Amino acid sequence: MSKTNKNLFNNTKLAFSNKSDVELKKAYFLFSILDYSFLTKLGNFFLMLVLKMHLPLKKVIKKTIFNHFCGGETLDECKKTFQILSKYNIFAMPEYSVEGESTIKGFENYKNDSIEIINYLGQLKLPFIAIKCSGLVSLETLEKVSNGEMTYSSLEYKNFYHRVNELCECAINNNVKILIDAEESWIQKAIDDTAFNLMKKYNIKTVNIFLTYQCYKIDTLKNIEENYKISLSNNYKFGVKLVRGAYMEKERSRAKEFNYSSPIHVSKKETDNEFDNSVEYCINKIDYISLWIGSHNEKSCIKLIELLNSKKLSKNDERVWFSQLYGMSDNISFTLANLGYNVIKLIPFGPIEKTIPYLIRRANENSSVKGQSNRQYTLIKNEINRRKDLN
């Protein structure tokens, strides 16, 4: 890796160019807390207590942690965030961050909310939406179908497939692409099979449907290779979203409880290798595979840049996308966008009392967020000092 590449994401002036001094100091405070796991757990407990007891601190929460990591309580509130990011050539992907209800009414509500978001994205010409299959059908159905205890012709599955297909049709009509999230391994087969059936239908000429692969799983690259061959034999394009993964503790705990071999890599290094090798494989098959990576890992982003260069692919090739969470890794997002790459920021939104529990759960299970807190703290501190030196 060249010296230039090593320093690529150190430009704090660029990374925080959208933040005022006040916003930067708030971010500094937040990441100074996130850097200590004990304080993070205490903060999580405090937030849940405030919400459960309906204490009058909603404005404080909204002006601090909520505003840093979320776009707003409604889509309209998010619009200002979308516009700010657009000035820096960064696309937004809003995600309604409310835990789903496990009822027929809840599944229909999730579908209808997603349709509303897709229509909104179409109006703003924003290109992606992510959907969670467990928001459209019960975990029990997904598990039974995955294990062969329930057939794809069952009424529960048919109703689920109809909901997903309705979202896909709406997305196609709005020129929006769908990212199907990965979930726990014991329900993943049903999700995979659903995604492939949708790809056969909607990915004929271009990729409109992406399936997410979690690279902390031991067999990720092998699955991608096998699924690529299936896509070739069935004459459809293959959409791959790569992440490191968000259910590590749950996966290992369940494997231990039911006495089977854990599907998760034993070390971060192995996960990183799985991720980077999968990126390289997809770029080598770029004529047939579109790639969307969700990563806060600077080395992985640099590797993808180098692969694009080696293949002489355009920086803004519509088949390749980088993405990070809103409020995280701005040094990556703003640098890549400034260089001309396709960049997405995932923007959580929703009512504060319903969104904070989601954010806490996500922070607790998402190791990539934890691993970046110290790096973010250092970068923000450097930018505060840089601005002080200018005065």
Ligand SMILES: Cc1cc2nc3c(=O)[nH]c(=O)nc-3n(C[C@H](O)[C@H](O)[C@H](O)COP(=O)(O)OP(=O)(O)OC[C@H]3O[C@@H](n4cnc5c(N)ncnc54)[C@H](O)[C@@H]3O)c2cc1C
Given for the second form:
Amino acid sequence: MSKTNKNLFNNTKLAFSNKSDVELKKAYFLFSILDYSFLTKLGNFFLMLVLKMHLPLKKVIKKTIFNHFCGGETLDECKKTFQILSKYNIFAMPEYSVEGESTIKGFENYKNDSIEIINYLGQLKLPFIAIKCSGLVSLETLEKVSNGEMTYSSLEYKNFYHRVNELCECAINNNVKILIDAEESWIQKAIDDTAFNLMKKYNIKTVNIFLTYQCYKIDTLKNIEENYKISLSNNYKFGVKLVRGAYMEKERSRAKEFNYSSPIHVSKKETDNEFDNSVEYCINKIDYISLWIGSHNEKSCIKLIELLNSKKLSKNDERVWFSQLYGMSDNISFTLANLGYNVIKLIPFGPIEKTIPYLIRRANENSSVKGQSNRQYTLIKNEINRRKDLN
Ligand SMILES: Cc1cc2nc3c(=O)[nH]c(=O)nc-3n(C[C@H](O)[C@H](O)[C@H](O)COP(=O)(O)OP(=O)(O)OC[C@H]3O[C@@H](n4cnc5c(N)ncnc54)[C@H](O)[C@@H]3O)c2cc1C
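Now that you have shown the form predicted alone, what about the form predicted together with the ligand?
Shown next: the complete complex, the earlier chain at its head.
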């Protein structure tokens, strides 16, 4: 296997080529706060206060953390960001990052908002949308179906399936592919089974539906292997979106509370191995599996590049995609896109006060994932210094 340069993602000129000096300084300020968990906690407290007390501080939030991690308040407001990214060969994937109500009206709203996004993506020729099943049905239904207390023929489940199927039809008519997000383990079986039914229907010639696998879970690769075999014997193609997993603390504390063995790997190293081995497995089966990775891990991205090289697959093979969140790991996204790989930036949007829970999660993730905010901070600092040296 050819060796990829370990410094591949250090080119800050490229990574921040879309950022003005002012934007860069704002990002520097933001990541210097996120690097200190104490200041992040203070920031979270401030955001919660704004949320709970409806304080008129929208402008401050918009000019700082919101503009860094979100594309805008509406799809139209995000359009400028989509256009900038497309200049750098990066595809945008807007996501309405607002937690809806858990009522029939809330599920219908989520479906209708998603349809609006899909139609928009179709017009702009953007290839993917991600959907959360918990936006289309109650957590209670997903949990009961998952643990066998409710059947797939119950009215609640059927109504949900009808909604998700409507989204798939709309997406396929618009040439947009659907990524079904992974959520908490106790509702995941219903999500998985739904995704397999949709794959059976819509993945006959090409992959239109992807299911997400979380590699912090024990036996993820084993599940992928089994699901691959099932897809093969049922003659449909298999779409795998691979992530490490976002609900580690919640999973562990629930397992403790209800006294069952935690489904999560005991160490980061095991999660990393599960991720990298799963990537390798999917690339080995590329004639049948399409792979979409959502990761800010530089080593894992390099590993995938090396696998593509070794298999002599083209960089922009339509079956392989890299993805990062807007406002994070631009050094990975801009470098990969510049080299010709398929890159997606997930762009959250929504009214400021409603995206606050999302912003709090981003702030916490950046300060709790060891080294992640520090890496961003260092890269931004290097670029500011590089530009200073030019003057
Ligand atoms: C585009 C995109 C889409 C995503 N979609 C989803 C989704 O549908 N569902 C979902 O759950 N998540 C999703 N995520 C979030 C993802 O699962 C990770 O939480 C996040 O990306 C950080 O992982 P990493 O690979 O980027 O980076 P890294 O910094 O290398 O990994 C951090 C991750 O490693 C794992 N980890 C950390 N410490 C330990 C430990 N002690 N033991 C075991 N494991 C550990 C955790 O999963 C943690 O989030 C998405 C992320 C992106 C970028």
